[in-house]
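Single chain ahead, written as structure tokens, the form predicted alone.
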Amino acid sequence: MSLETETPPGLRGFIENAKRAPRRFLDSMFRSGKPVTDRGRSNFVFGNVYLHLHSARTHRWSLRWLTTGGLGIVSLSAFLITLVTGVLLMFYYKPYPEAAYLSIKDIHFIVPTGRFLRNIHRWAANVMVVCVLLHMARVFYTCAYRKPREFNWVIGMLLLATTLGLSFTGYLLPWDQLAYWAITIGANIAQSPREVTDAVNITQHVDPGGFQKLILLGSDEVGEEALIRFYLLHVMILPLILVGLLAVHFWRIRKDGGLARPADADKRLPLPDVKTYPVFTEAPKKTYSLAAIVKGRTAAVGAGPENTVPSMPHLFYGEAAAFMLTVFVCVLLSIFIDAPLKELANPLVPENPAKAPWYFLGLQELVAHSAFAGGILIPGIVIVGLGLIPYLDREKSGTGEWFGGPGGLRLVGWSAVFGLAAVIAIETVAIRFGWIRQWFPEAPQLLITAINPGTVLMAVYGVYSVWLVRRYNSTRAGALGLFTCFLAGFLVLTLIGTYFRGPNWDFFWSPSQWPGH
């Protein structure tokens, strides 16, 4: 008798099912089959919990690297890298002062690959901050904040703030001198409204500065409460907020019609390569009849599939390339440059100079003249101004184009020159000759708060922006000039704070000129 006749039917069926189980498992994952047709590629996107945030088709203009530089995907990739490495570091980190520093030393020197993981975590966080800033600049310079994308611009600003918050809260966790005194600077900035309330003698009745510091630290000083609070913010609260904002951000990109592009983008694109999929690769098998179709208000109205390609595989290949490039850069930096680790935090031995994280050094340069103006007033005005940009600029020309709008690249270039010249001139006067406090030691604090290098620089940039609006009769021109000036100011102030400030926050051309101990 053959083996098949000897095997009971039930067992034979079980063996056949076991053989086919791997294939059936794959079929259950991808219910639409292999994505080889337009319909299959669309279903591949629709049926995936992660990929459904993409549209089924992507315009060829959006796939050009020059359009976005891949900055949004690089930012997301850096976040995913920090998320994975952060979870691994959590296995060894102990979030209380007596053990935090020693656990970081264990990670750095004892845990296998611990130093490498910590380096990747730190560098990916820095890459994320840089790319989010550049992504925001790209959106602005291509007018991609205009209708119907106004709200997504606001979501992007919240993402930037959350990114900075994630990086800042992680700065304290090593519990070394660098971290302790950097957070101390941040706490003093949070307390800076006392500069005004003390001047008008109302602090004992109204103390917003003290309240902000208490909320930030959970105490009057950087200690155990601050470490636990920063740890929870860093590993749980802020990541959840960021993931929620990312979901809304990506979903709105899709619902707002994809990435912004010029009205004549189809005419600017060259003819597609012969290997590029045509608009439709599968003939419809049914026809349908609809009645009472009316024009709606969504971005998809009036948009056809011409000059689009399936997101699978074209967009996904680009995203995979951006992700691999991000991993490569983070790994390369991590091999050659270690994350810093100084001595154990000591409240009795202040760092001199004590410096905030690099992305806050521009603010620290302004805070040196007035804590409230540099740390609260000016950043508040900048944030409100950025948030209002899409609601004030209602023009249409230049949307989707780099430096679009009246003046274009020439206006941006001259604005960069003006912005650099203004900040360098004001900083030169402040460094070389001092400011009101040095000229008039008895000057009231409110005068110093109102008139300091930061407020003067902001006023100069504001006047220049108004002049551009009048000259070009365009809100967009004024916004272009002002945004470029602020970028120039941020760059110069950050460089000064990073490389040219030494002990007692004095100016030195080189660390070799620092006074000896």
Given for the second form:
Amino acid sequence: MSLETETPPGLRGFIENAKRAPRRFLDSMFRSGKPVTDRGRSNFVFGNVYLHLHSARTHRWSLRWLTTGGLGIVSLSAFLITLVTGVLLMFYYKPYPEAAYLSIKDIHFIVPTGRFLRNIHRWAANVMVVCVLLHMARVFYTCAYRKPREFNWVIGMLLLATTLGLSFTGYLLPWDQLAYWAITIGANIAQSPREVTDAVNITQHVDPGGFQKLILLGSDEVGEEALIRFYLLHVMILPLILVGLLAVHFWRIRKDGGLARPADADKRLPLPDVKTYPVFTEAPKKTYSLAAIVKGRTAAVGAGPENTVPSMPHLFYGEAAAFMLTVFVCVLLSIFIDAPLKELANPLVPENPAKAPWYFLGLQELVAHSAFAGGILIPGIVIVGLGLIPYLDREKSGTGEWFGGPGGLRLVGWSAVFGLAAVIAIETVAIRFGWIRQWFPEAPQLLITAINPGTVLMAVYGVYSVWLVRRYNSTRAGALGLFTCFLAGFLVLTLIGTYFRGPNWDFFWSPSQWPGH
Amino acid sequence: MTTDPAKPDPKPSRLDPEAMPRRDFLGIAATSLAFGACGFAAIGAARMPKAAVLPSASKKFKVVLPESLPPGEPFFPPGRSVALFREGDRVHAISTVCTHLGCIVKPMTGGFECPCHGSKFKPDGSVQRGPAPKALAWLSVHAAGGGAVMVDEGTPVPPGTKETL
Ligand code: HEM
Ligand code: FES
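Return the structure block for the form predicted in complex with ligand HEM; the form predicted alone was the one displayed.
Starting with the chain above, the whole complex follows.
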């Protein structure tokens, strides 16, 4: 008997209804039944509060792995993994100095599956940072930030900042030596505008640095107040902000017309495989009313949207694959490599070398010359510069195309060579011969803040990209060069900070040469 | 104005703005007040994260310098980030918190050295090399009787300030 036939009254009917209850419950979960027809598949997407962040149909260009690398979804998956494992860690974690350290030790050594979950949390956080950076690079290099997607690029910048904030606040929570000294350094970077206010002697009147440190730590030193603040940021405030921003990010992708694609994408796509289900079998019924609200040049009337396939299942299978890959990688890494835990934090003896999380080590390399320039000035300029890209590059050709089309890759290649050469040259000078302080110990602090390897490198990159803009008569060329240079600089500085700096931040070719201490 | 407000003009000009209906006015006024109140509350609440009183433990401590301390050699009171010096009966204290990013400096021949980014300081705390933007702070010292001194890590004094025991 089908589910829909009337049931007789009385006890027989009751029993019949009871038997059908499970199936009916399942049916009621999905408002429009099984997604078997075209319309059913569409309904399946926009009838579901989570899925309707996607559009019901997806362009085939968006589904090529080469378009996105799936990096956005991998970032999201990593975030979801940290969410689940993080909530589990909260069962045991206690945000109070010493107790925090002991509870992490318990989680690591005693709690069933504790170490595994902690490892996954740590690894997923790292995967997230890497993939968010790569995702940003892919959006940049495919020129996908252009009109109408400028605002989503800005939302993306906020997502990047929130992601880094989450990682950094999480770094303090174990309250071991690594955590304590990384946060001490971080908090003093927040205080470093004093480097300038002290030099011009106005700190008693205007002290933005001191204020920032006070707000961050809730005190003048890293202690219980700082720990509870970082904990609150890490488990509540930043995740909520991230989720809020993600909702806007995904919604805007949909509203901005799906992923960016070249104007001639339709012509360049090969014909779909006969076995895929691309054919639009049911003529749309609502095109006219939609035409009034959907942005775009032409309204598709009487014809189906070309070259799209139903998001259910084509897009969702891809997303599920990216999710599974992320879980697999995180689990694999967690099986083989444990999250670190050093000795209990000791405010009297700095960890030597005291290193921040790896993605900040490039900055730490710059901070080792001037706290303000390396920790605030340069990151600030980079963030503002990145945010401005879509508002300065108003060109149209090459949108959705890797490196903006032919010739782009060569430009990127040469820029990478130039960027690498510049950063290696400047670092070599700094490591080999020292910098202004070593040559002229009496040099005024403002000079040292203004002219150090970081600011010099930035100026060199800036001049290079202005030259590109003039030479190719194109903002896009300048942006391409600058972004590539910064990527090269970030990479080299991070590598040096991670692998070639030892005790006293001295340069060593390998950790085996570190003096015993 | 010459018109009597009680008697509305029988023929208002086409160009006169339409009077806002009373309900709209009340509605808009109430909404703006509500938003205004929320705004004020937000400004007030924003003051909360800045601590009025710093929760850190007292920064004053009392210490007796060992008899055998040679002049020019630093003495490090246990559990504190301070170096104490004695020349004859004159005593002074220098903070060992690096002025760069807050690591604790270590003594070396001819001054101090910071393990974090390699700043070096002369025995009087002034910067010799590295990224530290200013000299190590000199701290207030007072004779506390019986050969003991009271050091206050929270009160910097001008470099060169010494206390006679
Ligand atoms: C938590 C971090 C982030 C998550 C989870 C995330 C997620 C996503 C996802 C799933 C997509 C769909 C396409 C794809 O997978 O590439 C996307 C597209 C996009 N993202 Fe992100 N994203 C994040 C951060 C960023 C950042 C840092 C930027 C740039 C500053 C950015 C800018 C964009 C833009 C402009 C698009 C549209 C690209 C296009 O139309 O081709 N996102 N993001
Ligand atoms: S903290 Fe001392 S040199 Fe950086």
